[in-house]
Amino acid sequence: MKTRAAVAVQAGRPLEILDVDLEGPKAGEVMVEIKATGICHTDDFTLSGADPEGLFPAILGHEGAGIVVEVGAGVTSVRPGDHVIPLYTPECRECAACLSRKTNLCTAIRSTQGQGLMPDGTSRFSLDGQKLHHYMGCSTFSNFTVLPEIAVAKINPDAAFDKVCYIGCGVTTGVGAVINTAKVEIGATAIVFGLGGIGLNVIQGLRLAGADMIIGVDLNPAKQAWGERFGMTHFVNPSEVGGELVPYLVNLTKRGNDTFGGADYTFDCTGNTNVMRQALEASHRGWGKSVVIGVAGAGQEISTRPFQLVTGRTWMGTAFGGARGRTDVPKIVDWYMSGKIEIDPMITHLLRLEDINRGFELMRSGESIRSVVVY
C-alpha cells in the first residue's frame, strides 16, 4: 500500500514529504494508521548527523498515537480499532532483561531496531523499489506504519491522540526519571537542567512526587513563566549569576544546619557533557543523585573529579523514564485523563505533515514546546 510520509533522505537536509510504499504486518506485527506525532529533539538529533546509530534513507519519528489497522499472524494483545502509542523502548517481558525487573531495556528485537530493520531483518517501508529504514523501530512520521506487537501499548480509547501522542516520548522520559529512576520522595530538593519538553515533565514529575524546593535552570528567561506553570519553586538563568554556577546552587539549596548544600536530585535535560558535570556537582554530597536524560553527540565524553563520586554521588542515567512500555504507558495515559499530569498547555502547534520542517524550526529556536503533526 501507499502512505504519505516525511523522509530523511539525508543528514543535514529537511524532510521529503513523499509517497512511500509500505509492506503489510508479518507474523507478530502490527499496522497502525498513526494520527498524530510529536516532534522530538531526538529526531533532530538523528537528522542532523551527530547521532551515530542515525541511518539514510529513514522515516523519522518516534513520538506517536493511533489505530491498529491490521495484525499479522499470532498477535493477541492487540486486535484492529485499537489505539495505542508506538514504544521506541519495547517490552517483551520474556528476555533476561524484562525478567529482571531491574531495567526496562527490553533487548528482544535491540539488534535489528538498531539497523533500522524489523526483528526479521528486513524494511517494510520503500521508495521506486529502495529500502527506506525504520527509525527507533516506530517511524511515526508516516501516516501508517508496521511495529512489533510487543512495541505497541494498547491505550484508553477516549484519549485525544493529538494530546496522549506526547506521552509516546518526552511525558514518560520526563515523569518516569523522576519516579522510576530517582525514585524522588516527598519533600525531596531537586535541580532541572534544561526547561524544553523533557525538562518540564520533569519538573511535574517532581510536583507529582511532592518534592519540596524545585530549581529550574535555563538561559531562555521565557522559560521561567513555563517551568512555574508546571510546578517549579525557584528559576536560575545562569547569564545572571554572576559567578559560577555550581557554587550558587549548592548555596540556595542549603537549608537549616546543612553546612554542605546541594540538591537531593538533579537532572540534565540538556545533553550538553559539562552540564551533565555541573549537575552532578550540584548533587547533595553523600547522597546526592544526579540524572542523565539527555542526549550528546557521537564521541562526547563526561567527566568529573573522583572525589565527587567518592563522597556519596551517584551518576545515574536513564532511558524512557524507566517505564516497561506495555504496563506503563497505559498508566501514565490514565494519570492525563484524570488530571494527574498535565500536557494540553505543553503542545503549543499543531501542524499539517507537509508543515512538519517548520516543526522542527519552531523547536531549534525554543519558540515551541512541543509541535505536533496531526495527520
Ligand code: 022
Contents of the next structure:
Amino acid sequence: MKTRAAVAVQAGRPLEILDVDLEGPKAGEVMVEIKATGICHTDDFTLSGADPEGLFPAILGHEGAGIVVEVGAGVTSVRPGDHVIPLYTPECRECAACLSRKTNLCTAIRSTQGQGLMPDGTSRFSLDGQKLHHYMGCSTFSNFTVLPEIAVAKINPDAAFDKVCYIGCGVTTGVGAVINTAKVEIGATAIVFGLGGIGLNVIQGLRLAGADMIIGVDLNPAKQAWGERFGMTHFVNPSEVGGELVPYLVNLTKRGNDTFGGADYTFDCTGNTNVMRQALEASHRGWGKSVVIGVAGAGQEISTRPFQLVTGRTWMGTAFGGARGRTDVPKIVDWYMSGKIEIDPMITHLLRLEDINRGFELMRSGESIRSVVVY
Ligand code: NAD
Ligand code: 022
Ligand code: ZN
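Please give the other form, namely the form predicted together with the ligand, since only the form predicted on its own has been shown so far.
Expanding to the full complex; the earlier chain stays at the top.
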C-alpha cells in the first residue's frame, strides 16, 4: 500500500513529504495507523548527520500514538481497532534482560532495530523500489507504519492521540526516571538541570513522588515560569549565581543540622557532560543519586574525581525512564486520564505533516516544549 511520510532522504537536509510504499505486517508484526507524533531531539540528532549510527534514507519519528489496522500471523496481544503507543524500547518478556527484572533494556530485537530493519532483517518501507530504513523500531513520521508486536503498548481508547503520543518518549522518560530509576521518596530534595520537554516531566514526576524541595536549573530565564507550572519550588539560573554553581546548590539544599548539604536526587536533562558533572557533585555526600537522562553527542566523556563516588554518591543513567513499555506505558496513560500527571500545556505547537520541518525549527530554537504532528 501507499502511505504519506516525511522522509529523511539525506543527512542535513529537510524532511521530504512523499508517498512511500509500505508492505503489510509479517508474522509477529502489526500495522498501525499513526494519528499523532511528537518531534524529539534524537530525531534531529539523527537527521543532522551527527549520529554516527544514523542511516539514510529513513523514516524517523519515535514518539507516536495510533490504531492497529492489521496484524500478522501469530499476533495475540493486540487486534485491529486497538489504540497503541509504539515502543522504541520493546518488552518481549522472554529475553534474559526482561526476565532479570533489573532492566527495561529488552534485547529481543536490538540488533535489527539498530540497523533500521524489522526483526527478519528486511524493511517494510520503500520508495521507487529503493529500501527506506525504519527508525528506533518506530518510524512514526509516517501515517502508517509496521512494528513488532512486542513494540506496541495497548492503551485506553479514550485517550487523545495528540496528547498521549508524548508518553511514547518524553513523559515516560522524565516521570519514569523519578519513579523507576531514582525511586524518589516522599520528602526528598531534588535538583533538575535543564527544563525542556524532559526536565519538566522530571519535575512533575517529583511532585507525584512527593518531593519537598524541587530545584530547577536552566540558563533560559523563560523556563522559570514553566518549571513552577509543574511543581518546581526553587529556580536557579547559573548565569545569575555570583560564583560557582555547585557550592551554591549544595548550600541551598542544606537542611536542619546537616553540615554538608547537597540534594538527595539530581537529574541531568541537558545532554551536556559538564552539567552531568555538576549534577553528580551537587548530590549529597553519603547517599546522593544522580541520574543521567540527557544523551550526549557521539564520543563525549564524563569525568569527576573518584572522591565524589567514594564518599557515597551514585552516578546512574536511564533509557526511556526505566519503563517496561507494554506494562508501564498503559499505566502512565491512565495517570494522565485520571489527572495525576499533566500533558496538555506542554504541547505548545500542533502541526500538519507538511509543516514538520517547522517543528524541527521550533525545537532547535528552544521556542517549543513539544511540537506534535497530527495526521
Ligand atoms: P530541551 O532542549 O527541550 O531542553 C534542554 C534544556 O536545557 C533547555 O531548556 C536549555 O535551556 C537547558 N540547558 C542547556 N544548557 C544548560 C546548562 N549548561 N545549564 C542549565 N541548563 C541548560 O531538550 P529535552 O527535550 O528536554 O531533552 C533533554 C535531553 O534528554 C536530550 O539530550 C535528549 O536527547 C535526552 N533524552 C533522553 C532520553 C533517555 O531515554 N535517556 C529520552 C528522551 C530524551
Ligand atoms: C529518545 N532518546 C533520546 C531522545 N529521545 C533516547 C536515545 C537513546 C536511548 C534512549 C533514549 C538509549 C539508551 C540506551 C540505548 N538507547 C541502547 C539500548 C540497548 O542497547 O539496548 C538506544 C535505544 C534505541 C536505539 C538506539 C539507542 C535505536 O533504536 N536506534 C533505546
Ligand atoms: Zn525522544
